[in-house]
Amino acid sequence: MLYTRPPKVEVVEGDVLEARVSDIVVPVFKGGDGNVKLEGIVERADSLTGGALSRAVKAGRFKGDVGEVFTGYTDDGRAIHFVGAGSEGDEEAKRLENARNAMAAAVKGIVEKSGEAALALKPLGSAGAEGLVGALLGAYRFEAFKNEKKAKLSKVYVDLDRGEAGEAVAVAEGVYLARDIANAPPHEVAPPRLAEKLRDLFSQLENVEVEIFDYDRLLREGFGGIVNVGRGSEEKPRLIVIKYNGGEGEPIALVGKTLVFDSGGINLKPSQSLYEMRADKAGGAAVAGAAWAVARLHLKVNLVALLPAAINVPSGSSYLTSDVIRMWDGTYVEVTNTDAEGRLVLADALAYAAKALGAREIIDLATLTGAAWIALGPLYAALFTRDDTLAKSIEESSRRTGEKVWRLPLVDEYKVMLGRKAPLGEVANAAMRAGGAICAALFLERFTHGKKWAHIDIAGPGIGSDAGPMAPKYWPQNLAPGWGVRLLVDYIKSKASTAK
């Protein structure tokens, strides 16, 4: 089942309008006056369609809005899809997002109609590679469990630099992997199976090793958070550690919450909240996808991705409220809510990354709190860190990739409640409903042991299904979008250089 592959990409040296394919996509810009610009490749493509676009513009049937598509046909029956790409005068971040949205919108309209297509990306200038990323992500289909599979776009021809095209493909592959993991039915990727699938998959890559902590080892080495959260399920938890050795020095660690399914445990969730909990593994999915892309790009960096994988369900062996758990680093945590389980598995993995793996910095992603979703909605993730330089770097990557973050405070005054709610232990796993996302971040910070650290709560965009018409056009409908892969890869690129 893992994993779906994006369409193949072939770079063409000549005029993309001469490609012998049934569908060609051409981006169209607006000028400073707001009018559609009919020049260059757009003018030539319009001529091939007998002036169909210029007539549509004159009649007001095509205004060049981002993602708006108008199709004309050549004498030999090829379809040329003109797609609005915004204004050439837009600032860089907006131009990049416009390119992604424009090419995704065009591809979504043809993905089930055509096996091959040509994309004119040179007109997008420096946003051309991001246009290809958008196109590839727009072509994503998750049909592993459908008997009647729709036709798919299998190949695209592009007029990009080969290096740019290769980088776009590697990033898209990482997002595809993250989407597959996040959206997979729980039974297909129960922790033991997910671990083996990832070991098999990453064995294809250079300088990568996968270490799997099975249940006995987790018990033996004292990973109390991971063990207790997952002990109610017959499918016992795993800690999956993906190591990429591409550089020198201490690694960057990525930690992703990988709750294959979260029922809430004994503190059972209401039924309307349960369906989307298959995507409670979106954080782990993102760090796996980022690790894949980083390895495919041969970046000069050492990276370790940790996926603490568990299923949180009630049974006769489930952990209980008022249980006191001894974590991997020796901290005693009193369980005040079994539905605050994500921070327990993350805490063990964070401490292990900090103390055993010697990470120089740690970034964790987690669909952690409804509070972050309520505060920021389905498009923004909450960013927590005390390091202003780290925050600035992540925010810059956010602007470049369009994966939006909003920094929230770590309020020290709230720490007192983590202790006060734990009369039996040292700290409670859940303390206050108000400021819930902040309290969760403060809990996690305790287990980072002074390392440079950022926590990104992706409860909204990680699941993503409630974004509806607000979502970027390159997100799949009603599915987790693989949020965070591109953000993490861009950030890691800024800390490394290309080796090959």
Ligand code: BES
Contents of the next structure:
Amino acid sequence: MLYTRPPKVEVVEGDVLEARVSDIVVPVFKGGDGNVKLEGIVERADSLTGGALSRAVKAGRFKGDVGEVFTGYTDDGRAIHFVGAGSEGDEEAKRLENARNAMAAAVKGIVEKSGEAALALKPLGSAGAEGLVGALLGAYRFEAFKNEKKAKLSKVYVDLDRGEAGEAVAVAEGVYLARDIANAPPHEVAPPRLAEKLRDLFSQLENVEVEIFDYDRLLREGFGGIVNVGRGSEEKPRLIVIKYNGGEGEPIALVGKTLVFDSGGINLKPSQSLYEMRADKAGGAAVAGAAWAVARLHLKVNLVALLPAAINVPSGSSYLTSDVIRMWDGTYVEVTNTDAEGRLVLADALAYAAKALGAREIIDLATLTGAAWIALGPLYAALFTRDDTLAKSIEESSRRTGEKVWRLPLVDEYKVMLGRKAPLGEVANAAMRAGGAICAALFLERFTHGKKWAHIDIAGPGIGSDAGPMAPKYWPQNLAPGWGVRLLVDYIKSKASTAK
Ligand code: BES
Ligand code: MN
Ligand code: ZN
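Instead of the form predicted alone shown above, give the structure for the form predicted in complex with the ligand, please.
Below is the entire complex, every chain and molecule, led by the chain shown above.
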């Protein structure tokens, strides 16, 4: 949504098989016996193609596995893409993921060919709207910096309720925004530019205010973590605060690590680790995307998204290893490693959310540690919280959305090391290598000042580009998937008051 919008969606009454478009997508289920079910709309579509599907099934050329596509043609030259959508008897979470994967796979095959397509989503039952989300996400292309644009698909016709379709579009827009931010070349979205772009974008929405803390203000108000991490770049840091007022009471705060680029700073990373560090802003990207979707959906909730945005590079003005920095909440942090920068910018934003914004609870997303990525790989994020109820709600949203989290412990015994490694200050920003994701989480916890809080380390799925064939089909290849938007929106939806 900085660069890319999802295809337009139009609701059609009646039969999608009658749509006058070049491409029609029809999901196909397997029965209990594992065989393709040739019933209902599948049967009618099959006969429109002169029985092409049933022949393919008979010949063993189409098994109906999730995401498998078989294309037949009608007499008037329209393509019907049959796509395997799993078994109707699958449990709910799996049906939702199958619907997203199936529709994404089908759309990926036509996004560069077709201007308009019709999607049969009703056969997916309660997973219909998720099917649309999958289709829209599967259509994503990052083409802002290509002269020749390949994506042609501009509109899809769907047989959903208007409300369901609208929700799917809002969520897809949020994910598009997150993908655009996470994948953008660093200088295109240097902190001052990112701030302006988000201010412009969100000005379209009702009940949303964007507040930008510029460098002078960050200095004046003592945001030592953000200032020090960002001071080495000519493009100075910003704290971007997106406020959505849709309900009553204290806001839920979302905090997203927004390292527009993380070179490691004076503790410079080796070359092979640098390239993907443009996606070190994936946390901020996700919370911005979630705020967008929540505001578009007019959810009855107050929400604040905080994006501490900085570029971590070595220069004559960079912060130095063994500097001691005074954080926004007054804590003195000894910098034992300038590459442990995420926790410094997050700490200021967390403390500000807890103490100045009076958040009722805080969730942060951050590509925080290589350790979380090594532990869980590209598909799982590490979830940390002391609050079992909060963990449970997030895990439920995780199951519904297919954005996978795995809970790791906050190990109290490890806390002592933060102080032990800081002879000059009160705590070290990096204390030990073993249990790196846990130590980072423990560092953050200090700055939440007792608030209800969850930390999600998205180092694996936030970057995601190494997921290759393991990735869901609605993820873009070699790009950040915009991970966390759908999880957060689902979670916030479950918290928002349902009163109209
Ligand atoms: N952004 C990185 C973490 C990261 C690495 C995310 C690889 C995704 C893929 C973070 O700022 C970092 O450099 N963390 C260090 C911390 C260490 C110096 C204590 C790490 O994990 O090595
Ligand atoms: Mn780093
Ligand atoms: Zn980083």
